[in-house]
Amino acid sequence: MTDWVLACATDDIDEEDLIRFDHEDKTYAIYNTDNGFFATAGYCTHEVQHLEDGLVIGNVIECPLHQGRFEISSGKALSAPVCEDLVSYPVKVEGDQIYIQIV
């Protein structure tokens, strides 16, 4: 079963930035990019470092620990040392509220 979960308001995230969102026993990263809002797993797949302090560059998130990069919209690993993709989650915006679909 999948659920849409209210994560935050659109103005909670600055442009080209992200916030951490914790729900039940999981953590997520929610992004505001020029291409819209996106959500991925919160932890880098290289080491257990949350991406909340990472750097958003266009549609790319750079992990703050070892500077591995991922494409935000797909979670695709782009550069070493990361080689495993992030899980990405569908996002919808209703009014000024951001929802993510959690499986």
Given for the second form:
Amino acid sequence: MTDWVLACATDDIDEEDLIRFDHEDKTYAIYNTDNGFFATAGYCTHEVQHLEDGLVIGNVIECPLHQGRFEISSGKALSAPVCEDLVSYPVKVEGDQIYIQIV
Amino acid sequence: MTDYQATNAASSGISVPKKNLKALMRRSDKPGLIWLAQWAAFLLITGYGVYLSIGTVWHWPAMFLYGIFLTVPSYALSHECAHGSAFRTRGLNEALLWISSLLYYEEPNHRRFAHARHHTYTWIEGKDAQMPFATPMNFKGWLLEITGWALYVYETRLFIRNALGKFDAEVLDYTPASELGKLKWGARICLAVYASLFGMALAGIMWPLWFVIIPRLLGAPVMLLFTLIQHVEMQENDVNICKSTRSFTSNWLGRFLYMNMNFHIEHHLYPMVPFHQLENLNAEIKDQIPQPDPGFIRTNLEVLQVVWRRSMGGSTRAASIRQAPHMINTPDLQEMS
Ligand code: FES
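Now show me the form predicted in complex with its partner chain, since the one above was the form predicted on its own.
The next block holds the full complex; its first chain is the one shown before.
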């Protein structure tokens, strides 16, 4: 079953930034980039570190613990020490509300 | 992982408003390129001294001076590039990670994974992949560390084992399985480079000896005096970076050579802040962290006094630098400031 879940308002996230979104027993990262809003799993795939304090550089999120990098739009792992992709989630914006589709 | 707690700002009770932190984290190529140009200038000037002194009594002092400018920045740049924060352009980071790690004497992929684990578990025994010496340190341990002997033995063994694909359990623990091939081939490339340099020297081509090998060996103690004081005499097995790590004051030359890593508590709290913003990070959090220790030379002299007296059975209380309480063997233990 797939659900669209209301995550936050568009102005909750600064430009070139992200916020943490917790829903049920999972945690996500919601991004505001020049290319639009995106969502991925919240935790880095290298070690147990949430990405919420990471650095958004264009379409890249850099993990705050060891600076591993992922492509935000696809979740693709870009550089060591990360080598496993992040799960990414579809996002839709309705009015000023951001929804993510959780499988 | 039930016992997992990364050692960082959160585990140390330090915070910076997100907006301010974002400004500090911002990446740029310019400061790194300026630093690189300055490094090149220092190497050219001191290297020219080596060239002019060949065949004179000044040759070895000249190689020592040039060796300091070769070795300390190699370590510092390798460290900053392992974090990916020296430059905004990733390719520049990666190319310089290779060159500087070769000079430092560590395979670049291993450098990155081992150092990542050092940040995850800073100074946690058995988990930190970069605790190079037994603590509390005695004079013998100090000598092994500062001469570079401990580093050369450890890294040479690792180069050979990794090149053969025989990975130590701890390497397997901190390196994702998919990356082991890179470690293996990286080690092989490094060994080939080192073998070529030695081969040239053996064949009578002297520039690798005069400009790389001997200066690198002579400069090592200065580099290791910098790295030693990052954590020596500090608290093990504590997730609070302010207790496990030392910052120290430094003049402009020390800060240049070491790429501002004298702000070491600051770096461990927020490793994504690049070297050129560490002073500003210090300004942001200085009310939340301990005072830095008093300078590179004074801090090292006090460490040397402490390790010597520890070996001689004397008091191990330092005059002024910060020490973990259990490092001090006198009865009136002081709490760390
Ligand atoms: S935990 Fe994210 S790069 Fe290591």
